[in-house]
Amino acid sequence: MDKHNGYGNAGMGFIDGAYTPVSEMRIPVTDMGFQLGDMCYDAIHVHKGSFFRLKDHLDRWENSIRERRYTTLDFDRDQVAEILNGCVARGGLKDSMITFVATRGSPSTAHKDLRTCNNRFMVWALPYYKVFSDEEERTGSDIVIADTIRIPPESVDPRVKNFGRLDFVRALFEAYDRDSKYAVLLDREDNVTEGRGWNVFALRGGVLMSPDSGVLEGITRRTVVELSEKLNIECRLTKVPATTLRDADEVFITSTAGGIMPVRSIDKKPVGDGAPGPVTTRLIDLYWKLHEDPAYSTPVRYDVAAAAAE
């Protein structure tokens, strides 16, 4: 058994051209996203077969190519959502995430001029998964205020949902060392940016608030950014102090892989009671009944699969 191998091999992949187990999935050494992490990403999430708002998905993915000047990508937009598709019924998958990536690919020299490499793209789906514990869920999570600054959006732009992650690994190890999983990270005034993959909220005199620059504009975020219009909550994206987090009545994190996450612990001090919130519990609760609006869901086709074993 290959020890490198975890928690991929169960699904299904397209690369260079190609569906293929994830397992199989391999890019070259000499692919510079590899070498210096010039890659973008998007992932999106099949509950009960079928994409939960792909057009906002594809619409955040086009802008991070044009972003990253991905000008040799062979796949329009109408492609990439074929082979999202095509991945998830090869896979037979009625639940997942799925990733899909473009990476710089390799240059033609050893000069490394980044202008004359092919980009890369492919996407692997499996079953789903979320970034906290199901109990997690249900009682909240505990997590830290890193030390750790985060990359400011001036040398990388969040918006571009991207694996350049070294401020996120290090501020991890913060929590591992403190007994938390979770970090979220400030920015050099002190105001809250976000976590490794998710956004955070901060419920506070009745005003919910989530910071506005700094952060990948979360799809997930956004539905909770509309779902409390829905509520008549006053929901605010505005600078979020460190000191407005700490002191908050709810907290909860946000994710495409999981939904909402209460927390109820800061640096081990609980939020509220330690319990997650009433506004928390209706957003979550809201989010998941949302997944059954034809407006925000996508079926999958699930037939590809079955034409391509013919």
Given for the second form:
Protein chains: 2
Amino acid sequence: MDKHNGYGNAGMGFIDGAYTPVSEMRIPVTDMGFQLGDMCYDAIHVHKGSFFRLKDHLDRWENSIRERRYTTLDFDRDQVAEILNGCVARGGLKDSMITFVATRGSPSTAHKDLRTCNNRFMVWALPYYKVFSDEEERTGSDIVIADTIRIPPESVDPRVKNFGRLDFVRALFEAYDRDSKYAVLLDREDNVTEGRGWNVFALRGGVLMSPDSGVLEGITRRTVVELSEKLNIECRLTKVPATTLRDADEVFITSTAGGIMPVRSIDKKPVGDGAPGPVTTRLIDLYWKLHEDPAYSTPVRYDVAAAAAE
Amino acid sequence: MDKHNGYGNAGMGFIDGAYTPVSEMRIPVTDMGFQLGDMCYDAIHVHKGSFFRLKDHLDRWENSIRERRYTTLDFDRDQVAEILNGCVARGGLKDSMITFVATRGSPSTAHKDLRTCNNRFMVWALPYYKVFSDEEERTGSDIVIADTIRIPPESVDPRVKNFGRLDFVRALFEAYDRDSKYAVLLDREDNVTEGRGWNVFALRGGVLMSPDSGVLEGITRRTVVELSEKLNIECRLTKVPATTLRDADEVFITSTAGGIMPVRSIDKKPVGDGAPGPVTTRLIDLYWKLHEDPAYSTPVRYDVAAAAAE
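Starting from the form predicted alone above, please write out the structure of the form predicted together with a further copy of the same chain.
Zooming out: every chain and molecule, the one shown earlier first.
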């Protein structure tokens, strides 16, 4: 009985030391990455044959590995970069989303002392995809503010990107029940945090705002901060009350999976005039142009695939 | 490169419709049970050839499945019970810990709409093991109160048993750093919650106390409540401040993996006189005697293994 579905049917990955089609990638159920959610990951994209902000993603990755105390990973920064390249090249992907993951691994006994585990490294490179559909990216998407509270930083550090997302799961079903597909979560003081895999920005009175804490420090979020500076738009990383989001002139989300994507309604109330606003549109344009800047892009070396096939 | 370790080398499991040795059980990386921690599970034990409180575990399981809205699991209560039996019988296990898991499954596209997933069911039955080592069970164990705060119920419902345990992971490393192997977590009001896979009880002034909310409603915890009644010991499920735990006369933890197990020190300060107390010892004795009561035990049908082998 194959319960596999369509996601992951294309793409190339790497696990347990070998390149493997994503559709065949499996991890042992004994890995604490599954049984405790004891893992961390990063996600990067390739646009027109080049990685975007590779150095920044690897910096964040290394920080996550250190925070999790994964000391038996066996793959250093350069090796990780080489394997990311290897997956994209072997997959023949010109535009790709690449997820790279470290797990605690399997312990030596059922006592599950985490210090006895051998960490595991894996990567999957898929054809590029976006959080929003093509139509939603054009017209803006409808999101809800969930009642479910984001897991607080005192419990789990959101800056170490991880799959422990049962809060998002609950929030997504709230969204589904309210004719939406996307939910943003608040903290318990009613401040905005983030959605599943994305940060959020609100423009109000000419000032851009995005949550300063309790969220992943997204690379696309950082790019927006930098682009705002170029545009002479004031951009603050600060507490963002839910009311600010509800009353914003423009709202957009940011993610490696899609870049900058407009939101047209929150809890069924239109944002601004209910269409992507001028600042959002301008930023989207600049974001994709930035991909042509050699300072931000690292060409994929596709020749490694041919060399491996010989 | 096989990074598998010792845990799971023995035992029999079931995944994707087939009985499989636990050491070979793997799940696709595309399963949201891994990528979002979107799963739930239960754990039950077999003692001297009989399941303990099977009905209660299946009741809790069914509640978890309903809460997660797993509507495409394909295995109903009776089939689940049959497969639990099948794993134990085929593993030839007279004393066993059995974990049974449902995951969301893999979505149809990278957009990851959770409503497009086919839920997955799996089981692993291992030789019986306990949270504490044999020596710790005899002498009592040393635990710490972690600074990490338990993920709150407003974010993730702890009554739906799950692997989203990065808060426990962080707390365990706090314990390791303080010469302990076990950590109990507080909520943000400094009330006791639980440890990784166990509830906790404090006896003070002749009254037993255990947290009433923000914790898994453990079957062993329930058993202790029922046994206290038989012993005419007052037992309250209530808020338990950290100070109550620190000042208790006796402290023990409860888990399907080990039953009732004494704690001899908290943050290096002895509990009572630093040895298992009389109430704890009495409860341990009654707990294991209860396994002989037919009202609580369901004999494993080992003949299914022989029939399957013919």
